[in-house]
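In the form predicted alone, a lone chain appears below as structure tokens.
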Amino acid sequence: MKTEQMQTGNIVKPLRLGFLGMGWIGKNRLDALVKHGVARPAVISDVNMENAMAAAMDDTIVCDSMEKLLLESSSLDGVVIATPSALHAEQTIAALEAGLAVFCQKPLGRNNGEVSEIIETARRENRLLGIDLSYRFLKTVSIVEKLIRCGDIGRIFAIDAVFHNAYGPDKPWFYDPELSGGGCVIDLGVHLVDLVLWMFDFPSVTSIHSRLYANGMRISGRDKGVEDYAAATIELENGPLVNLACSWKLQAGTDAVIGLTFYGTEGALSIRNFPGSFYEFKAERYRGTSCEILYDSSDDWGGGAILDWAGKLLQGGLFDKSVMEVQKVTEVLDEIYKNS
């Protein structure tokens, strides 16, 4: 189905999408699209048929493999992929080559080689490719980004970026580096790296120094298991020094510690969760010892990235070169592992 055919007068028909993977994330993103009336699940595929059936609507085709889903490709506008990381490259490339736009969970690939191949396929096939970098859609991020871009706190020279999760993934594949591509860095650090690079228009990175730990012991690279704690210092060209830390299962005294603080010559800006929540965030501005709260509330942001992708798909679904930015994010992640 051609996306252009869905617009008749002022009426826009919902996108017909295939959904591959119906775990918590896949179901959450499906619900966001249905809630806003922009898409319906035409096909749902999951190896767990109970999950697939539970998410299906009256006219949804349910199957248990990517191959069966792609048999319906001529009637689909795109595919949403929320499967284990090791499958992302193969499945995304297959869907793009079948003529479908794709929205994929992060990480898009386990390393920059996979990511580059996926993006080149999207470019060659001229199909829209989106990645679930959802934290870009926090209201607090929007507020702070605008203030940074207008020079509100002067020249920014340092950034503290943290994402500590008191819990760890509940699926065994996360702990196999061959399947996951890494631990907390590729799972949580990807959001921090993406936000920092995005807010500064993806500057060059001049150096990276990092340390990885598993169960309190230092490890090197991706060969000795997956890290549950990581720290890195990232130097941006003509820009600030980034101090990054992320972890799984940290003894943090709360569910999560998430934050970005930007230090400038005329003040500081901060985005941080409260009170230990994954869903409530504050935006604050600091001047000396004073603190001004700019935003302080829960934020229905989880579906932001997929709704943005769906909007672009409704406009034609052709390749959007901004997706190439994720290669720079992946290059930084690869260097964090390499330099540990």
Ligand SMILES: NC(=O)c1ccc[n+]([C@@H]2O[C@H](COP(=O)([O-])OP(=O)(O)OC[C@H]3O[C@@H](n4cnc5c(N)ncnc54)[C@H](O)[C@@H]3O)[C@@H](O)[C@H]2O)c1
Given for the second form:
Amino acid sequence: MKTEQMQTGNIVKPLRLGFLGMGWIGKNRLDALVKHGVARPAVISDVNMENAMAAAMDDTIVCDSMEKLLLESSSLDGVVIATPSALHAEQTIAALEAGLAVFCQKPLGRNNGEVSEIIETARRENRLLGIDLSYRFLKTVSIVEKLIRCGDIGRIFAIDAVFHNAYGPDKPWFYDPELSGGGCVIDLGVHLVDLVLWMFDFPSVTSIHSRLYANGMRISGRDKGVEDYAAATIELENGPLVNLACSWKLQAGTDAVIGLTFYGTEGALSIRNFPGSFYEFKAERYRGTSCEILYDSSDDWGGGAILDWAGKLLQGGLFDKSVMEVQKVTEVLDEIYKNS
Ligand SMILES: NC(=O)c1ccc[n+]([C@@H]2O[C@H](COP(=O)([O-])OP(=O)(O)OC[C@H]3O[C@@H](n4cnc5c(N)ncnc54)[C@H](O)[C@@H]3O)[C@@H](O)[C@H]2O)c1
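Starting from the form predicted alone shown above, please give the structure in the form predicted in complex with the ligand.
Below: every chain and molecule of the assembly, starting with the one above.
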């Protein structure tokens, strides 16, 4: 079924989507689409059939491999991929080459080689490719982004970016660099790097200094194990210095510490979670020693990126070249590992 055929008068038929990987985030994103009435799970594929069955609706086809899912491609509008990160490149490319739009979890690939190949395939096949860079869709992020773009705090010269998850992932594959592509940098740092580069329209990066640790011991690269603490200093061309830190299982005294503070010559803007929550965020503006709260309510933001992709697909969206910017994010992550 082609997307352009689905819109009749004012009634928009929900997208028919295939879902590959129905673990924690796959189910969460499926629920967001169904809740908003924009898509239905036509096919769910997971090697763990229990996971697939638990998320299926009455008319959902359930299977256990990508090959079986793609047998249904002519009846699908797109595929949502939420499998372990090492599988993203192969599965996304196969779905795009089958003529389907794809929404893939972050990280899109384990390194810039994989990411570039995926994006080139989407461009060649002229298919809409979305990535779950979900933090772009926080209300606090959109408030701060607008203020930064209109020069509200003058010239920005420094950014503190932190993402500490005091639990760390609970699935073994996250700790195998072959399957995950790395530790807290590729898992959490990806959001921080993406937010900063995106808010500054993807400037060139002039230098990156980084250090990685595992169990309190310094490590280098990502071949032998995964880092659970990382610090990096990233210098942007004609722009601010970014001080980044992220971790798994840090003794942080709370569930999570997530924050992005932009320091300018006329003030500062901050986005931070509270109180240690993964779901509630505050936006604040600082002038000297005073603090103004700009936003401090909870925000149902997790489905933001997939709903955005689904909305574009419903409009017949094809390849969108803005996705190419993500290669710059992956280049920074690769350099953080390389320079460590
Ligand atoms: N956007 C975000 O903020 C965000 C948040 C959490 C996780 N993620 C990403 O989502 C992805 C999945 O993470 P998760 O926490 O849901 O993991 P998970 O382990 O809970 O889920 C993965 C699912 O994929 C299935 N699977 C494994 N191999 C498969 C295959 N060959 N074909 C089909 N299914 C297969 C597993 O059985 C499991 O159900 C990761 O890449 C992770 O980085 C993104």
